[in-house]
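Given as structure tokens, the chain that follows is alone and in the form predicted on its own.
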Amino acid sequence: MKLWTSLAGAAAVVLAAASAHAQIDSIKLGTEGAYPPYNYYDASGQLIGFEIDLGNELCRRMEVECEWVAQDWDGIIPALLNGRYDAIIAGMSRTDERREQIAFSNAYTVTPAWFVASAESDLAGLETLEETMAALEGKTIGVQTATIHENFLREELGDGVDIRVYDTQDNLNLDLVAGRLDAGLADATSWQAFLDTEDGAGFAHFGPGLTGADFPVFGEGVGVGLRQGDTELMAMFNDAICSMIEDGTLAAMTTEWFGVDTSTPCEQ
């Protein structure tokens, strides 16, 4: 009797928890759909990317209608607040700053920060982030607005370079191209997307790869933002995103997209 009644128990509680996810039958995915590989648009104008195949895939195992809604990244996290849509899959990494306004999943992807500039200027070559640092020193750096890369720069090196800001990170890229900048700072993963483009050869990073572990500005990876308060859509996420780690399918993807396994320990 005690055994049934403690099977009852547990059947009750599994059926209990499916039964609140099935309260949430679509949501809407916000994406910037211009930081390549992780969502952009191709030739044709449908939007493609790592996030974008990983979304759909977690939309599919949530059981869940998903429409992908595309937002300029500087006004990404206020568009969430304001219902736009309920998630954010934008390459957006977990910061105490960004926690102050929207919660995060658990982190699908970590990735470290790379300087570029071209293969002949000074700067190639450099190894040690002491040296890095020092040879930055009134050099004219690009960095896309309102990342972890933008305030890395002005955190840690402020006055002593001439910071540039752009809207997008193909943005960067083409005044990087054109001679307008020294460097620029990114996404490893975006870059090694812009180093094996025509546009990208004579291009090589330097220094370091920089990291959360290192500089916390950086953040603890990259999850999908959520507005505070909404438990039950977070905890969807999350055990989608660790079935997605403990079945392989998320190493496979990352490999796909980024050349290596960049997927992350499941944190549940």
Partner chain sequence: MNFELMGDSILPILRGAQITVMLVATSIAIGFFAGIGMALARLSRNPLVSVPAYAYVFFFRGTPLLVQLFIVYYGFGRADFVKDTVFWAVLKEPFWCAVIALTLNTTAYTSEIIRGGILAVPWGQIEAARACGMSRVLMFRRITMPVAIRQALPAYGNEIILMVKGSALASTVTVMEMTGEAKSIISSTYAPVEIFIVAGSIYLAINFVVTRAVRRLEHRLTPYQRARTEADEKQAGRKIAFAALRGRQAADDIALPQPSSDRPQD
Second form
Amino acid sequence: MKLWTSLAGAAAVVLAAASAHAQIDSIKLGTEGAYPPYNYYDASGQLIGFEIDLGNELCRRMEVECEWVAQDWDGIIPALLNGRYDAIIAGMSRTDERREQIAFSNAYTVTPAWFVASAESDLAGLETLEETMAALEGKTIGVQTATIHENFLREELGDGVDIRVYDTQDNLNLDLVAGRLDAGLADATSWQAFLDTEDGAGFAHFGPGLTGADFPVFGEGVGVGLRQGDTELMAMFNDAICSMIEDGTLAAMTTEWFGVDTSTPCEQ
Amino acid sequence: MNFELMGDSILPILRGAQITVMLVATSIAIGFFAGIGMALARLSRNPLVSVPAYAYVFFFRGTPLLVQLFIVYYGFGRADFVKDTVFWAVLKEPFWCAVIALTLNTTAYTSEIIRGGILAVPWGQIEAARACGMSRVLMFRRITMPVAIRQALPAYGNEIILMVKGSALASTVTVMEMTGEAKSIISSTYAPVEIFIVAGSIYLAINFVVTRAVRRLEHRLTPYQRARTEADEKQAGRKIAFAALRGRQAADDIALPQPSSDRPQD
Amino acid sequence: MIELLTYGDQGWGDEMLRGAGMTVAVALLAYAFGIVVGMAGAAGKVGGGSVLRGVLDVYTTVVRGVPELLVIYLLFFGLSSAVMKVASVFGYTGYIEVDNFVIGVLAVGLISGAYSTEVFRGALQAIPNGQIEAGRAVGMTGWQIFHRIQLPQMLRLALPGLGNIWQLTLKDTALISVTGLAELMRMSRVAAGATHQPFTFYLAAAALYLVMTTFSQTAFQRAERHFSRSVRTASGQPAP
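So that was the form predicted on its own. Now I'd like the form predicted together with the partner chain, please.
What follows is the entire complex, opening with the chain shown before.
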């Protein structure tokens, strides 16, 4: 008897929290909040970063109300599929693997991947791909979980290296500084933000910038992640992104946050 | 429900289960003896010994294991005073950081469980041992400890299960134990529910084995109870029976006296 | 290092305290939910039929035998799709979002409820059968026996166990940081990542947790003394 009343109570709570989207006048944007300079928290507890500015501008152009939802990276796609939010704006590269689960908008930025190590290590100063890959053999390398960088390491270096997987890039950086890692692999702009900090001063990137052109595993630039079938929302995002590309806002925004223009062409 | 995926995930998750078992076994093995030492320190009449032990237990029981793990892993990873010492060779490895955090944690809980067991040793048995002329060490070894451990066993069984469950947190510091493997599979298959059901079942199986082993040990350590009739059982005193019952049911050392500053233990 | 913990826009002190507030809110609601589940579960385990008992046994065994982290992940990832599937049976095909806070309360509450069930069951069974027979002999109904004889003693007997479950529940809320809910552990992780000062922030979090557990433990000890005031023991201390 009591069990049923408690279950009914629980059901009522769940239904009260349920909400549906009849028409697109408000959407929720999912982001990670631990990936400077793309999306992160400042000391006042506010989400800031390139993608926060970008998302807000896109929403303004799409004329929809937007609300940001922070979500740990390893659950960011399942949570989209569960309807926790309607779009992912979290530095997510458009890869074939992810396209099996979700759809992507037009790309809004494209940057290479870098290896980073202590400036004093024997890895620093390496230049070509061949010598880099050979030197990494047997090393301990950190990557963020469920990223193109993790996939790259597993595919190209596999069992030859000790791969350490981190929940956030921030924690990877902490361990790099701590000295638990010989090197890390991540996005160049994210590394640049780290290298510019006090902690990152003793570190440097090495080897070539890795891109999707050479390794398909890196995908084709960073785009907004959407549920397959949300075609109306997809069209709205594509239009808004292209309008930002065409009037130069995107180029200005990437330059402001990354120091270089990393914007992409409109694909339509 | 994707059953094929569940089948494919069993092997990698079992590989992680080996690490889980290694984590737990190492922590439990060290934590058991450290826990006995800590319990004795807590019971010491010398405040220089008992107060630090109390503070230790207070800290490790009063904060979440996840916080303790992060202090050991990320906190000490940043602390320069550790870097230049021999400890860094150990702290550098995520596996050992997890072992350290789990051991520190289980030592605190184990010490409370053992202390409860020691306090529950009937005074008559101590008197009898003294009357036989046993030395303190001999009495401790032959009377107090065996009886205390027997009393504490149900609660200690729960503590082992808590450790098995707690070891899942090691996945947050890059250790690829069961939960870590499961999360890694999820990151490429996006099927969290299926994979967690597989991992959860293996955790249940491990805990089932632990429960069984503790029961068997209990049975072996109580030869006198095996011969008893049910009527005798009831006579044995409800208080102890109830304490054991509660100890078996709710984990967190429910049968034990709470540490408290206003209740001097002696 | 201290300026990092100050209040206001430059420090993380206010975020940490707000996180602690969220932790308390989740813990209190989850604990209350767990007690309701526990009472119902104990009643079902003691007085229910074999099917109900079987279901409750599976519930308490699974939830207490599987890492809390897994229970939280399962509900976090599975609950929305389960609710959506149920809704689609009734013809609703949109997305239904279950709030992180609700998931946190439900997940921690279900874990807490499994332990509460066993504590209440132990307490119920510890009441001597003779008292219930005596109740029947003087013509009490089942309800009268429950609320005049069983309930008052059950609360006293369950209190030490419930105190421990509160501590468990409070500490378990740290795990729902993985869902992104802005509680204390989440805020410390964010702050530690953003400032690269993990030692400071995890120690600060530990201190805040200690304050919460110590404070509530004292409250529970008072309650224990209060509810045991009618029970005398040789030592004059509250009975277990």
